[in-house]
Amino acid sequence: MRTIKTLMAATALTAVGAASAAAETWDLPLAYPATNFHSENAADFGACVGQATGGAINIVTHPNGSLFAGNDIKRAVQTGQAPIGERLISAHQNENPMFGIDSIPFLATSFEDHERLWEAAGPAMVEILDAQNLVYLYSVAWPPQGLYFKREINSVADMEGIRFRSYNTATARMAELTGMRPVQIEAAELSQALATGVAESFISSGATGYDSQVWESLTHFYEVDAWLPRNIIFANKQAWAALDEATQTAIRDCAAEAKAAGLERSIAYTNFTLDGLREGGMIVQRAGDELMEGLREVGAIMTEEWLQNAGDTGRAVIEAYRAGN
């Protein structure tokens, strides 16, 4: 597969007229640390766009919620406060159930299955974002989600009363159904929340735990492969419409390469970060049968609730995905 750096040189030759245009800076707010693979991928995407447009578009990334807090990024791009941004789309499931399709427990638990799910959901997602004044550019899945705790957990009953960091509707509902107490916390605030006891547990990939060095506060990570949430890069529709066709094509080409490169990064980062958690002193293991049985019961409830809320559009996407199995 070509890398983004390879595409920079090739696309630069096709961005006719872009070099002569006045340089324009596009600030790209990110919710995660600069060292997170999503942030690194976005930085490479920005570099690709800069070269492919002959310097007409200069994308500057602002990681770790430094420009806008994670929960504010999508709104900032919709309203034109930022021309482009990246957001964990399931965090906005309260706006539209389809935004939570990547967080239906145990529906798509591998990278391969998740990509097929997103292929089925993609057209609807593009249409929904378009209606919200956003232009979809690319998206990348996180590694499979597991559970973090500060003590051994063998069943759902063991979770009762634990303060659980939620980041979207699905995680808040999971907390409720397992007897935990959901606390809304953005990624940039996670380390402090764990250190101060505001949160005692959360569900995420090994990447988030590794980036946040959660071994300083927690002790156990259980691999449950609940789902693979997805980050989306989108642009403000007016900012996008102001670009000429050659510039739009150059950005689309870089976005396609960023999607492929991001998937490779996510897959590679999975084992790397789990090893990193172990090296930090955490116990990393597959969840036991009793715990998994209880979680799947919770997942079945959440799946049916999602299908009811998502209506015909959601059901059609799920049916299309399952038909491909």
Second form
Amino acid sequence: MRTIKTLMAATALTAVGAASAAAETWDLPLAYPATNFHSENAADFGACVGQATGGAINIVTHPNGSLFAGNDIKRAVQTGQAPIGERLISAHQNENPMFGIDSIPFLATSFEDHERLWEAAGPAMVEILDAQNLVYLYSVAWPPQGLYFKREINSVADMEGIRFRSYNTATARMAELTGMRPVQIEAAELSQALATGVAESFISSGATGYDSQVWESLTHFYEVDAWLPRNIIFANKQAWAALDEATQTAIRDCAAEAKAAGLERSIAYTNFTLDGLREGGMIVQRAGDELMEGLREVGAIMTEEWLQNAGDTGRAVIEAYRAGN
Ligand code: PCA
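For comparison with the form predicted alone, please write out the form predicted together with pyroglutamic acid.
Now the full complex is given, and it begins with the chain already shown.
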């Protein structure tokens, strides 16, 4: 069995390897730490591509914003400074409202609903990215977003004046509407921002709180399930077009695998990291009714604002998603 597999792998290697002249290194900038599930998934994707292309494409991941800071990754790939990259797409909602479709409060709050929303948004997303010189490869959701604080919070009124770390338009808007003071900070800088008091609260997954060991500065995590934002892995269009068809197919196959594996990882990481926050000493619980009510009011305003901005394309996607409910 082992021999046959090895033989088959060796044959595949020769076949594809012979077709492509030289091995090419593709640097893949990532914004999140190496141990984060997105980063591990991207590393596995890279290994898959290396194997499937017989070493013709050697993907090298650069986690934690070490090659480009999160906010610069998309532009770097668009302009060909990097052939491939991973980015939290909702951080670019200012370029196109559709990029923020995954951050509409309380629209799709479970992995299941969120995947359906993404299915509905998919074709439009591919087209928008294409017009920006990007080839969509795969995308993976973060776990549901909840609120981190350094004291007990029972209502929106309790949030007044708190310095709140934002990571996209929606998080900044939520801060404004709840009377907090937003400051945009990369995940890679989060621990430091909390330690120095630049930020004292934020919304994110258990994953990012766990990755950043936020129990060193904060005490409470409220499960709110506001939305599940996504990271997208995309390639530069010219770098992609330079690949032969067999290589493109091999990468697409690996991307399909990474999409499915990433979802499984995200689901598994959800409870694992919430337990990790508890072990770190934090109080992890569902938000109370009064807080949820207040957040839902804010969410309704944000939903209306998004629909206004997103026009027909956005409305059509939301309607298609809602029709499936
Ligand atoms: N973690 C990322 C984005 C969403 C998430 O869960 C962050 O906080 O930057």
